[in-house]
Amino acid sequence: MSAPILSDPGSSRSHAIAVIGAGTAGMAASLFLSRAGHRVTLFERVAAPGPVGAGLLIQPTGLYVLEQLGLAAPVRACGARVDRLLGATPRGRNVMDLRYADLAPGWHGIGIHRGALSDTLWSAVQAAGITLRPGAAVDMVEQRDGHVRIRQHAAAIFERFDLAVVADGTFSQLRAQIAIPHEITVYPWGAWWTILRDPDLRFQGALRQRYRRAAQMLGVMPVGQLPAPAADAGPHVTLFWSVRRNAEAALRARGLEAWKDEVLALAPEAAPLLAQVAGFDQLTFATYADVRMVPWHHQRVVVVGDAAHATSPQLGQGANLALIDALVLARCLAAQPEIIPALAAYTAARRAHLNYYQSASSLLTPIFQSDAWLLPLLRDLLMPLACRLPGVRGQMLSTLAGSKAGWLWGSLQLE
């Protein structure tokens, strides 16, 4: 995958663009748009963006986008290669075994600490000549007279832009101000996450999951190095454990050892990892939500990343979809210099891909995180067979890699 992001960046008309939110989508969009000759101002409510969160998986399609930004090499250097997805029952019977290379030779994912990816993007943004506004919480976006006005929190003065890119995350503070129909549904299940050392390399090369029905799920994924200035430079993994939101406090009240016993009953091989967990302060509880919004633009405002289409993490596509949003938005603005038709083209270009992954995530979530018993029973019976059927296996691999754009046919075209 080595095609240029823009066939002729100089052909684009230069616009003043406000990007709101310095997450994956916002920083990637800022870089692409700045390199295309636009005057970009990046607003971020946090005064000093730094390492946050646990681990994420960058799929082959996301790696392609990072290659277009010239950032694939540093991401590979600080992350960890993931060649396959392994899912098993408590008795060790495989439910899933999917290898990226079976879809395309050399394909793989990269597990990476969220902070390491953020640091890589932030360093590139700082070097790109983008106007940076850290500590600037935008509380109003309004459109009038052929432009967009941006107001920072508690400020009386608006700033004027030709285009606003809203990328302020799943629980966006600005989404409700935009005249686009949308809904947000918070999932009843979340997860505890933590980052742990893997000095003996026991958990490298694969994202490993263990399931007991859909009520218990453990995941372990290599993520490479911790972001600077962490002194521990050795290999690390992220460990996640499904937790129902309304049971999280009760689980903590039972005590750490009770939780460890529950995990070990499901996955005894996790013992060396659990030995590193000394208290609940090492476990961060993450809440997820499903965000539905179509179209993803209104006049001169476009919404990208999780603010536009957040899903559960079952398919590991959050960062991937955000990166692809940024690439497609830049291409649409390059192909059509007028903003309003360019954003209409963006919505049209993203519709099939995003609709598929939102639908697939909604379908899979109760199979892996719920109180259901029949669905996970069917999962354990049928998925091993599906993984062996060439046609079905190919569709599962395409879904994992982030390249499907429809249930029956359709493939994401990035080159």
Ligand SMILES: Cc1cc2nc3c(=O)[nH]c(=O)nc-3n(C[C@H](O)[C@H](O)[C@H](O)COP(=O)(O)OP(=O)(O)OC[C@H]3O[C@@H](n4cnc5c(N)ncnc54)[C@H](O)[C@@H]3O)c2cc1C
Given for the second form:
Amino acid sequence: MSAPILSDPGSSRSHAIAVIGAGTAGMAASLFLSRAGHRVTLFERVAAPGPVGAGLLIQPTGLYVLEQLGLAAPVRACGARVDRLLGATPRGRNVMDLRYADLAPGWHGIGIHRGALSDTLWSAVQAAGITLRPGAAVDMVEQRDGHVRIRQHAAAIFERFDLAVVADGTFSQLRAQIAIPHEITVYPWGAWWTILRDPDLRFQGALRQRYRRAAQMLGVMPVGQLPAPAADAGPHVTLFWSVRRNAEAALRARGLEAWKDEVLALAPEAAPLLAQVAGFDQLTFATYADVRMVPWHHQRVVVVGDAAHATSPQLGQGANLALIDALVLARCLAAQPEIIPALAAYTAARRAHLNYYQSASSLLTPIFQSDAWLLPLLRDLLMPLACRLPGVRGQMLSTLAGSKAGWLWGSLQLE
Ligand SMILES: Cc1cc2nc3c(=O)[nH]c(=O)nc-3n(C[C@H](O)[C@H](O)[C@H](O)COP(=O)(O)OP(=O)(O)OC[C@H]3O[C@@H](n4cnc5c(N)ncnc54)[C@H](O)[C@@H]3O)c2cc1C
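Please move on to the form predicted together with the named molecule, as the form predicted on its own is already shown.
Below is the whole assembly, all chains and molecules, this chain first.
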């Protein structure tokens, strides 16, 4: 059975668009597309959206996109400024020391609680006149007769749209229904994440990492305030600890104190943070995966965000890539009102930037999370030199900032 046609056949510019998934990618795309005059319906399987847990680092490129949405100010207000990335060995020898300002004066990242970013986008989406369907899991996307048909889980009817934007995350259930070859590879390593108070403001200003070979990695990054309605308005940090997936249960079985001893042997300065961890239930285990697919569209369906190109979080780019997808998609539809050529232009416009970050993430991850010994040894020897060589340092900084679009040259042009 089919539902009413939602698009106006007389209008070539205003399309009926279904966006599936209210994560960073889906909400940013909904905002841009609705502001461009399209009629957007946003489907989200969770009744009250808001990702739990970890912190995110928004790079200067992601901040540019948030500025276009008018959301950079609230994100800055609830997040925390990150000026520098510092990586060190257990003895405190610097392996990495990169300052955004060396790339361009005033540049910085913003560390933010995922829930705070989600709340900011969700408030904007609610105010934008977008048709919202929280609690609506989509289980079918099919293309027929020049339209896309969307079905909510177990619903008897399909709704028809001119375009579907699939943004249902790394472990997308809908990707397999779209005629695009793709592959998903889950990394053998993940991480425990938690959010803690930074009572002495000891961890502000920088993302700090400590490594022992590639087998141990601790990260601490400021993330500003907890999302409402948390009463604790003080500055917080996200702490992450690298964990091999198949060792997670054994680590828990050894007990909390054994884990804390291991962390403190690597980074004694983390003591005031670990004192706040009373049980393993405060630690969330995150698994990550590489998703490869090209092109990112098929006829009237386009896949964006992690569903299209998830990477490990090693370079801290996932939310940025998702934000940039949203901006570029809206621009392609503004430049070319016909959907099929606009989506082809979208894939072409995203290719170099996404290819670079996917390759760089999968190449770098084993240098920081693996059982290898030679790679991290070379890392500890060569990275400090690389950070000081002006040409190489510039490349590393542009990679961190999210603006590279090729190994040798090529940079993202957003303005
Ligand atoms: C531990 C960890 C740390 C990270 N750190 C960083 C970082 O520092 N910087 C950074 O930029 N990125 C980071 N990332 C990546 C970042 O979180 C993601 O890349 C980003 O959130 C992508 O958003 P998305 O909208 O594509 O997917 P998601 O945020 O996963 O959103 C997908 C949405 O789709 C909904 N959904 C799923 N299926 C359906 C369905 N069938 N119907 C309707 N709705 C559905 C889900 O409920 C969800 O709301 C990190 C990721 C992890 C796991």
